[in-house]
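Single chain ahead, by itself, as structure tokens, in the form predicted alone.
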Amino acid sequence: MEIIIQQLLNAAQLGAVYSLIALGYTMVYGVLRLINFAHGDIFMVGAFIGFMLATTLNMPLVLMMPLTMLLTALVGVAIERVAYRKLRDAQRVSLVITALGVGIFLENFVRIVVGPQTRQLPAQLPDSVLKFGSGLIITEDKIWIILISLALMIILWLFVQKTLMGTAMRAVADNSEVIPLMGINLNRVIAVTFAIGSALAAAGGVFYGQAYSIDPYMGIDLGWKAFIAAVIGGIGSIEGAVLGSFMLAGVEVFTVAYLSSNLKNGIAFGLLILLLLIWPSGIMGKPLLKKV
């Protein structure tokens, strides 16, 4: 039982990071019907911004994380303004190719600026070891990562459900063509969506850098897995993105613990295929209705 609890905590930590990335995918898809394949690399950029602030300016986490989220949000808004805005009415394939190109640009830009080496953010969370019983060992930083991530998710849910901008975002997701007729600035809503998604990805990057390691190409693998989590939960659904992320993380952690690390990705993608055969729109997703 202690081993199972240990693995559940490991899955919760990884699932928290996946959730913070997956929320960006699901929010952008909700308002634009666009899969932002550069989002995984925005997560990577956020991790390196946090790394630079922590190492060059010696910022404590309480200052470094909000500033990292703000700067990464500006990166996300700039990408939307420069790369995506003029292509909204273009064919979907044009947006997909542009998103992939933006991701490749970010990877190589970071590689040129900081180098290809693997790095780790300086430990800034309490890291004392908590022991329970004879075999359960929990590090305090893991608890903090889970709790802060959950707090950010709750804040996002309250923002979307309880504020005027959140209402506008839900209205755009429901019918973007009518929104300008209601006096709502569509460009502003989309920019805020990109900013929030990028800021959450930056928080995930900081936590991932604290718990694991970072490199300029980390966004490829983690971005795809977060996208899978969003699809499993039902892309376009905030609750679904969180559910899918924790499910995927649980599958990966328990596969590594009880089977083999070589099977981790195969089982994760197999889970995606199986669940989509049962729920084509994802567990909490809604089918897209076409008016004829």
Given for the second form:
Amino acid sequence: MEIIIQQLLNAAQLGAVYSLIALGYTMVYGVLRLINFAHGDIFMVGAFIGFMLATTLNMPLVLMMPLTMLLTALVGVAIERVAYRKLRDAQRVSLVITALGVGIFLENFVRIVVGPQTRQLPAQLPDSVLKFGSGLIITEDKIWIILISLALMIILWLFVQKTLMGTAMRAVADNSEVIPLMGINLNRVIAVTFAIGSALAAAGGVFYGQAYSIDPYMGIDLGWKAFIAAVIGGIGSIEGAVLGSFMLAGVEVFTVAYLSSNLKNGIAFGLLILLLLIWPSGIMGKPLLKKV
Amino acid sequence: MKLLEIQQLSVSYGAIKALHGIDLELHQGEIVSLLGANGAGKSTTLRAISRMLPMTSGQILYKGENLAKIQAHNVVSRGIAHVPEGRGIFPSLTVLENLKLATWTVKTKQLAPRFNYVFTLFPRLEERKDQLAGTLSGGEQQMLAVGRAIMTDCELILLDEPSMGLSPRLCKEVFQALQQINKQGKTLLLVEQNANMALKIAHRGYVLENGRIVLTGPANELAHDSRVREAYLGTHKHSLGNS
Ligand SMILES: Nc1ncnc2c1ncn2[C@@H]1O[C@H](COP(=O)(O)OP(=O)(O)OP(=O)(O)O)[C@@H](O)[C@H]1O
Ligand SMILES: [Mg+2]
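After the form predicted alone, can we look at the form predicted in complex with the partner chain?
Every component of the complex follows; first up is the chain already shown.
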């Protein structure tokens, strides 16, 4: 029983990190119909920005985290502005290839600047060990990672549902051609979407670096996983991205715990195929609405 | 006062020239109808005004300001709202959210009077305000599209075939609302294929054919013009340009 609770917490922690990345995939897809394949690397850049701020500037987490999110948001906005905007009306293939190129650029840039080694973010979250009754042991940082991630997701949800900018983001997903007729600058909505998606990925990067370790290629594997999670949940759907992330993390953690770590990816990808056979647009995804 | 003045406007889609130097003007408080068959260039004219399309030559003056340099999203704050062909509502947003989004450029925080105004014009929208816009009937969507235009601070509303796909009864409802909006001071440029309906509420009209204005005049004269009757109100299609 204790072991199951511990595994559930591990799954929740991993699911939280996946969610923070998957949200960026799903939001950018919503406004641009683009799978931003550089997004996993934006997550990696976020982790390294956090690492630099925490090590070279000795910044405490309460400062480091928001600043990392802000700086990574700027990176995301710059990528959209420089690499994607001009191609927005080009074939989707060109945009996807560009995104892959941007990702490779980011990996190599970070590798050259900080080196290829694996590193660990300094442990900055409270990490006392909590013991419960019959042998349940929980490290406190896990709880913090899960709680802060959930808080970020709730803030995002409120933003998207309740604010005018959030409404505009949903409207762009519906029908971007009409957006200027509402007096809305489409470029601004898209920039805000990249900023938010990148900031969330950065938070995921910082947490991942606290819980595990970071290297310039971490974004590839994690990016794919989060992308799969977003697709399982229904790409374009915020709730779906979170649901898919926790499901995928659960499957992975329990496969490793009870079957074998070799099976982890096989089962994760198998699950993707199986679920998409049942829900071709993802669990929470809508089939593409025909424009009226 | 001249609100809108279009001079020698030409617009092309690549090699295809859709408008060949048209002149058109609107005075404050008017309803002007722009008539023409499929492919005449009506929607193109409206899209050029709201800067959705670049113009090849000519100019568009709104209150004396040349719109050529203005980006599409800044046209609304100048006072021009565009109800596009096919309505262009946001299907996965609620009716209320659709209307709210149209207040993007509105400075005042006092939105209640605007909502009330839209809801008195179209009580059906109030009944369905929390419904997703995509689940509205075609007529209700058209009302929403017009309602959205009213939510902005516009003085001029460009309407692209608001009668399209509506039953005669709903059509009448929408046109009555348009007339009322006009009485409250808004100027309307009404694109229609339904010349009968349009000329009933319009003050003046233009007839567009193959990207050229071929006829213009007061609405009642156009309605009785034998050429318009034959081409748009009668039974057989017949080109004005050749008559
Ligand atoms: N995106 C486009 N690309 C190329 N040609 C276009 C495009 N849109 C319109 N056209 C052409 O421009 C001409 C005018 O089109 P427009 O849509 O303005 O006509 P319309 O008068 O609004 O017709 P309808 O009553 O069918 O809506 C047509 O010949 C049309 O084929
Ligand atoms: Mg048209």
